[in-house]
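As a starting point, one isolated chain is supplied in structure tokens, in the form predicted on its own.
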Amino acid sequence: MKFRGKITDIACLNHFTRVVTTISKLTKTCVLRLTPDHLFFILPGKVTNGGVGMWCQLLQANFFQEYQMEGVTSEVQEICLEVSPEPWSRALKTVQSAKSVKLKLTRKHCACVTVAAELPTLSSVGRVVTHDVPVDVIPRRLWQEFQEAGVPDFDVSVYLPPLKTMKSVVDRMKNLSNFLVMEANLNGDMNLKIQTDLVSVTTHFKDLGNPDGGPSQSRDPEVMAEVTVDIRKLQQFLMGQQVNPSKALCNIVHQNVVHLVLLHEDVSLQYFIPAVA
């Protein structure tokens, strides 16, 4: 069982950088898995518990130079360790100028991902800063719970307006109440709502247009599909946002799910936050 990659350019090392970022505003810990071809970040929530689920999906030689991996056998090319992000974003955070950075899983005081960063210097001799980044090797008879979660059948899918404008909208409506409802239909448009005893407010997103390949079309596209979501769990998906990505889709299983796809074209990142029960 071996990982090894290393970076060289400056644009995918600040790219990898902002996506393991965005990560750390998601979750503590999660689980990497690797195989030949990509890099896989997954927070398996029981979003039938109430927990929010997550899936990024990497492309490695999108990001890597680079890039050797050995499974756990010759015919099982993956592996699979439970991780904390915040760490790994700190570590490649400080190294932002270096002229290679190497990820390596090693094994010190137990095992680990080390990051070694080639670092610029005016002499001869080279500078290298290294940060090994704990990591736990989850064993294959857990394996099944980081597969790809199957979408449900969405009664509407929707493109979300400019995901900094939602964040001020999400951030102003968290002071009044701490759930909220997401509401869409088929002609393109999004409403963000609370209410309490107190005070009733609605924010109307118009013309956000709909993906192609979408709910069946018999559906009424005025009629509202609607979850009711703890607004903490939106407002740190938006917070943590630093893919900037070029298409971000909201799709709505009426009072059940959210499921918020980011896409970026060598990233997809897929949220999930449970209806409120």
Contents of the next structure:
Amino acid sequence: MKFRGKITDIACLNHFTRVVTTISKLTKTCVLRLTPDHLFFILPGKVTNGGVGMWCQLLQANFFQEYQMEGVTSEVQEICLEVSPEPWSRALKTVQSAKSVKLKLTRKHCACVTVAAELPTLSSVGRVVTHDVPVDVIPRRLWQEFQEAGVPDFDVSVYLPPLKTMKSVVDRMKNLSNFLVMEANLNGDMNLKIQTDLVSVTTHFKDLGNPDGGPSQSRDPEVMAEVTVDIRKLQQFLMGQQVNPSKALCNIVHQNVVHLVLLHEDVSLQYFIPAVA
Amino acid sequence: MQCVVTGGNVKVLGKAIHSLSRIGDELYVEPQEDGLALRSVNSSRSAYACFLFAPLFFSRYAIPTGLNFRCKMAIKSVQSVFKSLATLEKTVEKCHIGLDEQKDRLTFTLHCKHGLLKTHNLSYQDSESLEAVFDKNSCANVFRAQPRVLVDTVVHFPTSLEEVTVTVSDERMWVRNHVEDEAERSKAMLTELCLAADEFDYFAVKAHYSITFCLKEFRGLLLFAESTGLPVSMYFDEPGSPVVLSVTDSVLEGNFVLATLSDNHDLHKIHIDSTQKVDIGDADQPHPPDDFMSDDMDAYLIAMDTSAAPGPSTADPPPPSLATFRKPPAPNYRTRTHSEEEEEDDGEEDPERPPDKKFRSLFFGSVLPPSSQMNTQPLTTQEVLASDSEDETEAE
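Please show me the structure of the same protein in the form predicted together with its partner chain, now that we have looked at it in the form predicted on its own.
Okay, now the whole complex, with that chain kicking things off.
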């Protein structure tokens, strides 16, 4: 099992750092799945996570100038590791001016992903900083969970309003209630609602647009599909977003799950928030 | 006493005070013939800092001859005089420091633009003298670097990191984070940075030592060095001996003396041979049986002199237990002996000292309770050094 990737382009380094930082804000640990063409940061939606699931897919060629990997066997060209993205994010943030950054799978006192950066200096010898971040290798029998979750049969698919706006709305609503109802219809309308004994607040978004290839056209465009979610999970998702995505949409399975999809350049991030029981 | 600081030096003074606040909670002020000394020490006596401002630093430095005055005050109150250094720089023209012995106050008067006068009356307490005894010139390894190099090094370490280990070879210096216990090792991120000799202004290694000390206090010095642009000199010896960091220019000298962990077994795999393997005979150690002793970890504190009046140090040989700790004790780490200090009034004892600390005249084991190992104090296996009036039988 080997992995070695090198980033020498500053913009790529910057972008990769932002992705890792976003992931680190969404979850404390996740699975890193490496294949010859992609990197995936996966959080399988389990009860232990409160049912929240995350799937982030990166095309390695868009980030790494050099990328070599050897999977766990010659047939299975994949590596699955359990990682904690926060130390990575910290390590990457301090080496933004590096001439090159290498990520490799190493074995020090335990299995580690080493981030090695060559920093520019005035001296003849480059300054090298290495960060060894411990990881856990995931046994193959557990890999089933990390195959791509199919997109659920959603009832409504709608484009999201600007994430910043959503975030400020949700932040304020969080002060009033722990649960928020997200509903949308095929007319491009979305509402965020909270209700307590004393007050109910609804924020209406209109003309958001619906992506093509959505669910059956036989559905009445006015009818809302709704999900009641834990507001903190939605807030956590919104807090982590650092860059405005080029595409942001939301698939709702009525009373079941909210599936948020963000596309930014070559990175796709999917986040599943289950309905509260 | 009347001191006046003008212009840009006000900011320098303020920066020095902020740096000292990273060490301890109290500021010790001692106007001396050779300048104004500002000192601080942390509660476990594992870090000490002193800034000496020469008379030329001040536009006016007048102390009555024979003034034997020493005081200490809460550093937070002095910091509040110099808060917001950016505004200070723009608005303060001069700072006048005066002593009012009747009322036990030090008055800081800031003369600002537009005729504005800000007067701060800060009460002080009398204190014993606080002066660490150290000799930079006898240290095996000496380095000097521009502050930028060191700041760029510590930026890679998280601010919550307690301790760093610095290892040197003839041409290189490695800095890495120190992970205390085994359990953490498998979870913690290990960061290591390598600096080449030519990044330093001066790099002289006589022995390939590896020392571990507290990063937070080191950052305190860098704070000052970076803003003044003064190069930082680093002096250290074998593990266990303190590391001394200095900044100097013609009108001021700042010294930070930080204790280092002494270890007698390899904690990490390091790149070069660690030459330090010291046999510590437990039986000889006069410490109480704390948990940390079973770890065989010891940390030595800098020699502290807390006698009330500076006097000539007597040439008493260091207590025998020191010899069992390590190779012949370096002659520089002497301190005043008990006999001299016993004459001091008991009342001189620093009231802030936790009651369970026992004092000896030289390096000796920490008496901090084992649970304190888990607290945020970095080198909890520190020992408090010089006692001024403790029971002599405690001595080795």
